[in-house]
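Just the one chain here, the form predicted alone, laid out as structure tokens.
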Amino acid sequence: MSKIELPLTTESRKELKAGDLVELSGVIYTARDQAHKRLVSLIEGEKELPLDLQDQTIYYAGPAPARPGEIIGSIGPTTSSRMDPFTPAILKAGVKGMIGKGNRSDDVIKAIKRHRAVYFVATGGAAVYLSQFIKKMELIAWQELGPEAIYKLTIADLPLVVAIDSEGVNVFEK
């Protein structure tokens, strides 16, 4: 398993492969439906984004509200699909990671490809595991979203399979 440390560097997405299992650390953002709709009518209309965009890695999920004493609550990927019809613009604003669940469209594997991004896939219905390896959460944008605002999230040794590379490579159809 390798260990990856965020922000993803261009030498970092050339050397992983479709199906390596990845640790990674660092700064995340949580971005779901509303959250791309916001962004794209932000980019499309060449306004002032949240946050910057350049080099980030977006995290397709909505914290559940932490009890008392801990940092966040559960915290699973959504299915990344939903987020096809915005990703290429999301990607062309210079977003090199994405991390859900499921496969993508062609257009986004093209995308992918095309930005030399890197889409990662993590264990659907392990939302309670995965929220261990949340350090820190901070409120980015869009509190009126709820679960579906931004959040800036520091993260340790999250662990993450490859499945679409910066070549275009797809688990889901090797």
Contents of the next structure:
Amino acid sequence: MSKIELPLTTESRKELKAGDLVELSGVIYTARDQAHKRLVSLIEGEKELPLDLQDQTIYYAGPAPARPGEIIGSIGPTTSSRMDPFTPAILKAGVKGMIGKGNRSDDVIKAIKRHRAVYFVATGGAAVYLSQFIKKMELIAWQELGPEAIYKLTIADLPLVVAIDSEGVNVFEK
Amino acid sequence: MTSNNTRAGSQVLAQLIANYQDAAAKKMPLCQDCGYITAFAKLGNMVVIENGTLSEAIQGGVAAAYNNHNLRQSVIADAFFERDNFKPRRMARIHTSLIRGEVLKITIMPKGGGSDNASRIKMMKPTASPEEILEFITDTVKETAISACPPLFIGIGIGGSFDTVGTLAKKALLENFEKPNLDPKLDKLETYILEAVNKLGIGPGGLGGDVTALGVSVLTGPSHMASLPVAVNINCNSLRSVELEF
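Having seen the form predicted alone, please provide the structure of the form predicted in complex with the partner chain.
Below: every chain and molecule of the assembly, starting with the one above.
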């Protein structure tokens, strides 16, 4: 189990291999269906984004509401393939890491290879367990989307598996 | 690959077990996807509901549960015109059957969107062989299971019509997965399908292994002689339902 600090560097992305079990620490941003649609629409329109995507890691997740006094509610990965149509543009805009669940399209795998990015998976359904690794949550954009808004999360040792590495090797095809 | 779960796959199972324990201890929902509610109501002909309708009571109860217990409301008002995450919406789909007696039974089933997306309906030829039906089921699992949070529970409906076969498959998910089916024909079929699915090697989290599904449940029913509707309703590792009796 190797420990990885965010943001992902060229070096750390090179070392991560499909099938590796890792623990990720640092800052990530949530974005799922509607946020992806909006981000890509802004990118295509050459408009300003609500966050700088360069070298960042995106978590496909929409949390349940936090109980009073808690940092966050249950939060685990949602199905990554729904983000596939948007992902090549998101990677072109600078994103280097993605966290979700399930397989990706051939176009996404090609884009991952082209941009030397990394796709991680977290355990789908383990949302209470996974919430303990989130130390801070902050709204960044589009509050009106509720659980689909963009949140900045500070994570410590979030347990993940490298599903598709920067060479395009895919754990689901192994 | 198929004789055992991989290290990553075993980690998935360990995390899911920890998750069940954490959820109970912290009183938090197992999954951030607190589902779309299907309610199956059985209403006795001697029961009188005062101050409103059965539908209002169920919708009101479901809305209160989500609002008062920090459950994520994932239902939108209209799939085409109103994909607004905060517009008022009905949180439950209700199937009511009218029965004799003084009893009211309601089964509440919250089901996640990801695993419902992984489900399929096929209107097969009435001459289709059991092997062809099995192939449709395993093809569905092969195509969709990785994203549907395996290990899965698989509900299968065979019979009815285009509109009802999906409900039949959903109802199959309410059967007891811990005990063999009391109907030996169905039990044999369920075991056969479960073995075929677990031979696919998809494993926990799709990361490889022989625990792709934890259970298969089949319900069959009448159909038109020209038809053989088959529905595969995939459920993720969080199989959630409660039966209430009044």
